[in-house]
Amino acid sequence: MLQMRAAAVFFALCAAMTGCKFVKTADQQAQAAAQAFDPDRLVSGSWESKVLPYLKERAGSFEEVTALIASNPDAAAQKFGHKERGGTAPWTYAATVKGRIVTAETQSRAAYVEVDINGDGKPDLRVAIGPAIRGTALRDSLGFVNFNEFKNQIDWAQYGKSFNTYVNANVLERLPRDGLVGKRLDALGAFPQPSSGELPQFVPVTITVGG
């Protein structure tokens, strides 16, 4: 009992000083730290169970994908395509990509190949090769993230980010720069529905060039 007055003494005494304060243990710190916003750790950490496991399943042929949104939209949505309820981003289709390779734009940090599909020369789609990729079609493909899992729109921004930095670092930084045009282009990814007259603009997971 004297050791619980003694205490009760000694915080009491502590709170009426400006200058004293409690110093968090290196167990507390450590603690925090784990449970800190890490868009990187949340991205790598679903990247092999959840992320490519869910565009495989959901993605079709890139020809079957927009040939279903010209015809039937809704239903291109229901069976490809992602969007977040009550967002204004347009809907994200998962699809994969088999074609050549007609334009390489490899100077510029926003890389990509221009791809013709359909073997009339002409490009149908542009693909991101990095390093910078520009908008946030991975993480908008995804029906098992939402944006009310997240604090703010901010940590939300950073999330999507942090699947372009990582795909580029572990899928894109491998692939060669020089005498891409005429080769053969294989890949998995997604891309947003485009504004009227505009290549579509995929973002891969996986990518093969070569023959």
The other form holds:
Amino acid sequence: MLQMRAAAVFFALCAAMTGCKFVKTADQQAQAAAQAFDPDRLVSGSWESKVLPYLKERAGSFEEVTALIASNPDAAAQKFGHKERGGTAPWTYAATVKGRIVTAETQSRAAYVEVDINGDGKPDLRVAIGPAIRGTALRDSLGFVNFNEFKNQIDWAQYGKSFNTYVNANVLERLPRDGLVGKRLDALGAFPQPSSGELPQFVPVTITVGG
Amino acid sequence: MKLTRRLTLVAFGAALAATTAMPAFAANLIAIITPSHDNPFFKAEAVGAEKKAKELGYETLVLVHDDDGNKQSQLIDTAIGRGAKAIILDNAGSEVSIAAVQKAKDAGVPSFLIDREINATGVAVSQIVSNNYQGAQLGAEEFVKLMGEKGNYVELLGREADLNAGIRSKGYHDVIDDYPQMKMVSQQSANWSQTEGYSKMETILQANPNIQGVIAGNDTMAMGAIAALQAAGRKDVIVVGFDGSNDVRDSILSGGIKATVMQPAYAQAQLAVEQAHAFITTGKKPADEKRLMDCILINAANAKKLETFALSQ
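Can you swap the form predicted alone for the form predicted together with the partner chain?
All chains and molecules follow, beginning with the one already shown.
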């Protein structure tokens, strides 16, 4: 009787065991690493295939975008802008910039140049040239990313930062820092709705300076 | 005899349970649960939510969980027991609160989260999230600018158990650490408290007299720090806070604290009640569960317009 009960217990255990599956720890770690949130890889993996095409397709010339913001903000938002649905962030617009550099601040880590577009000699916008880039204009300009797909605001913020890191390492670091004033500047990028009285703060994704 | 006695006992017990679980069953009740009202930020949330709920014809049950997950769980039970139609919740932790919100959902009570998010979707009907990270980046950018991108500084952290303390600190360093000439000489927790902000600042100042700036995880600690600095005759030290309280507004206007960032506590609480009302009456959920409420930088330029966590136009 006791033997029978022991056998039954053993059998039950065996039955339970079949529900288990042996997984190598190393495989598990590799799998976890593959699934772990990697904002730098998300950005570099989508830069050529999605980010640049989206901004190219969406952007209007800086003059066109700012004129429409002034005359019909809703239309400007529809045509060139993006913001998180339901959020309180300002609209961020995609634009191309062609103009001449009139001032350069290269002592700051958050370096920038100011660019005259309409030829009156006065700056019309400020273009960030890194290495430190303020804000998250690039992330916020993209219609195909959505805060709701991220775990929380930390992941979302790090994703935003990764755009700045990427553009700095792959685009801005190569720019000259000296003799910028007077040179022509061509760029594609984005800027958030400026606060009243402030110049638009533009972050480029492509930029050429010269001539 | 024995049976009847047992029956009366059961009946008595049931009656007792019923009365303790439902001391006052309200037909149209919204529960508003936040951290302690000692911090004016949470008070503003509760006041904003309560006002909107009353406008829409609800009775309210205002409770505080003191950032204690167990207490929060009990308060959710109370809300369920009282037959609340919805819960407006500024939760006690992004992980610990998931089960509590799920419990309410299982009992048929929808939750509308404000300020802090939880690490799960599909449990609450909506999450109106204060973008603490963005706010911290904004505050840090202003701090770095005021410091001329260099110098020794002190960071006062919030209570370690609070997720927002970590988020804000991360946001600060995300920006400040891009500037190699900014040197953090001390980083200590003052537990969101003004008195601790004062005493910690006093001690830090003795050990590190050569500091040019203090960045604090919230306004109450910034108020403590500026008081200690002023008592030591150090009016040169730049102090930046976080929350956008009226106290810090007044300090900015009188040349004390230099900047803070404002979270729209009052407005987001009201929005949550509007969402709850729409859900109760029409069953309609907001298009996206989560929405981010960005913070706004407050400095001498716009401090005048700040009143109870809202900027007038």
